[in-house]
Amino acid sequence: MAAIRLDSVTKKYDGVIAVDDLTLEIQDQEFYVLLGPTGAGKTTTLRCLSGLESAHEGRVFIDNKDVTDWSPANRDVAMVFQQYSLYPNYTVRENLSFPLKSRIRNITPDERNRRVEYVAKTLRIDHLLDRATDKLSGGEMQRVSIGRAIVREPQAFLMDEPLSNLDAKLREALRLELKRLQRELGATLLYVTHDQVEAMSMADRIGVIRDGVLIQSDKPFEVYNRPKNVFVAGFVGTPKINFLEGHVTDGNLTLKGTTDTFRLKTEVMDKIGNVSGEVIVGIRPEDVNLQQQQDENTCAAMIYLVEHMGMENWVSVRIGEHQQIRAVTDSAFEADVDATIYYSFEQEKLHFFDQNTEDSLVL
């Protein structure tokens, strides 16, 4: 396998910038996930890396070799797409062996059969080898599609939302399989998705991209707990983070549109450089505390909605006249809609952002 590097890559379509001066390094044997909304430039980045698209600016390196001007075939990377891209009139065995029949590869029939059998067993589709692919389920077809990439033994794998057409239960199962497979193969893998659950559960590192710009690249824990700006904080996490407008004065945080004021701890003020003035406050639902009795560290709210999620409840409460925040509670939590409840925050988990730039204020 090999390390990958994109160096100041820019790609335009009819004058519109799809990828904007993107620099990205993926380590050898790393599972890297490029995460962003539709139209963010994820697939274009993948296509520039594979050679299916030519970058207008910048260089592409694979295994420390400048492959910018190389054809897709010579870059020795394998792509797995959202669509299965299988030959419906071929059996699973024939689909798996097809990439190995190129004269360029010069692979003997015995070696070809060995690779097909190994890949089929690894993906647990060996019992399907003689079945036509048009007789397979969606999950089985995607396993075959992944197998066609693995059987080539490329330097790196590029995957473009390969699980998005599957149902939720099957996506969860294949996420585990892909992660296991990547570890077993020692593969360098770049995975593109808009699904933050896929990113958080599989990635060694996540790159968050928007409008062709790589905003933050880090381990999942860091992206979740130390987001670089409002966009990253809002894009990662389920249920979504709560954003509130606030004002910090003399160590007190007052939430806009309410009379609710919280005395911030000294360590929290130190973390944001004793900032004062208008801020955007972010707090994840699991870090919102609800209780039935009021004390000096809580403010009153009204229960708006309780969503029973099985192991936990998602409780939406109304603060002030028009704002809502959501909290995650134990499944045993009970409260009636319109009942009064008292809330507070885990202050160490508060995120503060500049109201103009939306960048994090955490030092």
Contents of the next structure:
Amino acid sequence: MAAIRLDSVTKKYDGVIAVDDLTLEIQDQEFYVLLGPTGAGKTTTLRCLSGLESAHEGRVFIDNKDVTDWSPANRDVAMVFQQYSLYPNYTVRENLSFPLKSRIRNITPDERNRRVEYVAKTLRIDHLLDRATDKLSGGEMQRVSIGRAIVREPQAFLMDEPLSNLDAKLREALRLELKRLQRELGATLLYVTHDQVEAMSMADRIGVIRDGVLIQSDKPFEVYNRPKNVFVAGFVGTPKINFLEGHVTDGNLTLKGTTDTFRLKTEVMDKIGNVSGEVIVGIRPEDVNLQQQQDENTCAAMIYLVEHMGMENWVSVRIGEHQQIRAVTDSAFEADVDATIYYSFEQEKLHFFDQNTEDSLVL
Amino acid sequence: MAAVVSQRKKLANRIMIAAVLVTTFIMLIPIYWIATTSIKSFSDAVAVPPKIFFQPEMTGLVKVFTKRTQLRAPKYKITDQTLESLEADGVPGDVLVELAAVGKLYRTESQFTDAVNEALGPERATDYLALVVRYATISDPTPEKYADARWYEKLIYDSGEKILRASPYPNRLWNSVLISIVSTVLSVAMGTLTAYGFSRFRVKGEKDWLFFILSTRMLPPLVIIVPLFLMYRAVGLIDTHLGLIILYTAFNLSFSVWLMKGFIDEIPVEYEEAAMIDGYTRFEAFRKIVIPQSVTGMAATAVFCFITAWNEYAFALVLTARRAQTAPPFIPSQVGSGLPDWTAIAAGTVLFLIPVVIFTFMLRNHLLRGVTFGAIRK
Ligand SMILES: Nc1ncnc2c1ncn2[C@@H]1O[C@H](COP(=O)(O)OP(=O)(O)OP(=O)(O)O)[C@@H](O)[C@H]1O
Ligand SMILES: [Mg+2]
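Could the form predicted in complex with the partner chain be given as well, to go with the form predicted on its own?
Time for the whole complex; same chain goes first.
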């Protein structure tokens, strides 16, 4: 397996910039997830990497070799497509051995069979080998396409939302398998998804991309806890982070549209360089505390909605006139709608963003 | 309620089947007509009202394969042979001597009888005339020839003609087969490649190109037949196989491109892209993935192209004369002089139909799937 590098890659389609000056480095044996909403340029990035599209600008390196002008076949990466990935009219076995029959690979039939059997066993599809591909379930199809990728032992794997059209249960199961497989093979894997849960659960590192621009490339923990901007903070995490407009003066945070004011700790103020003025405050629901008694540094709110999720409750409260905050409580929490409750924040977990640029103010 | 629905469904089904049967019946009538005419005798074929029951015969078929000429009317001449035969039948010697003097060849029976009457005098003439006429008749064919003739020659003699030589019909059929197959293969192959290009690559002005390709079919072909004839004559393509092949290929190409583009557009690009990433060149991917996937479309296109080329009449009539003439202009040329010989024309037509039937039958599975392609897929 090999490291991958994209160097200032730009790709345009009829004037639309699909990928904009994107620089990305993926280490050998790394599970890298490219995360972004639809139309962000994820697929385009993969296609530039695999050679299906040629970038307008920038260079592509695989295993430290400049492969920018190489054909897809010679780049020796394997790709799993979101759909239509299996060759029709072929059996599972033929699908798996197809990449091995390529002239550029020169593999003996015995070796071919050995590898196909091995991969089939690893992915637990050995009983399906002689099935036609249109007689497989979605999960089996996806396993076969993953199998067709790993049977080759390529430089790197590229996967374009391979699990997106499976049901939730199956997705979860395959997620685990994929992660285990990547570990076992020591594979370099670039995985594209718009599902942040997938990204968080599997990635060694996550790259968040929007409008062709790579916003942040970090470990999942960092992306979650130190988002670069409002977009990243909002994209990662379920339930979604709360954004509140606020005003900081002399270490006091006042939420817009309310009189709710919190005294910020000095560490927090230090972290954001003692800003003052208009800010966007982000606070994850699990970092919002609700309590029945009024306390120092709490403010009043009204219960708006309680969602029972099983192991926890999601409680939405109303502050001021129209604004809402969502909090995660344990499942024992009970409250009537419109009852008064008091809320406060885990101050260390507050995120501050510039009102205009939406970038994080954390230094 | 459910029973009512299924009853109604059954009824609807029956009506549909009946409608299909009636349509099929109507469509088959001309075929039936041609097929039966080809095995009727000439008199049955032109009988009014048409005959449903008749004695089948092969004359029509034999006629298609032969060049014939009308039998000559019998001629009359008293030869040594005639005299010997008369003698054997007991005609007295003096009569024979006088008859021998009538040495001329007579083209009609009345002239001949006049001559015999004159030679023998009215009395003896009445006694022997029938016998003399019988032995002096030189019929076409002669009885010996008729006796030696093969069955098909006899059939033709019986219909008042005799065979001169084999007709070029097998050769014309062969020309048709050759020209149709080659032009079909060419137009499907070129059409598939062109359609692939249009389908998979960004071609500047793609819509205009495609419209242009289609527009070559918007002109009635007859409009260009004269300039085409002049051009073909200038480059020496008149009456050559190559000439018709080029023409039919060009003619079918626009159709083939459009049809194949529809089929190839339906094949997801991902298959080829997967193959290219799996270590194949674009051409290998085309061969291994696209071709097997578009066999159905190619078969359907091939049938349409083949039928068009096979049935083409006007260009073949104008641009070919003998060497490269195809069957369609040849068959009506059989009408020739005198009465149109419908049995021969029908027989030629039936033979002409057979290759298309075989071709279509061989590809019928693909054809059915091809025609319903868009409907099945989403
Ligand atoms: N072949 C193309 N022609 C024109 N525009 C394209 C083409 N492919 C992609 N685009 C545009 O490029 C941008 C990025 O597309 P891309 O397919 O990379 O998005 P994505 O992140 O993969 O989205 P999704 O999650 O929906 O798959 C989009 O605005 C898209 O409309
Ligand atoms: Mg995509």
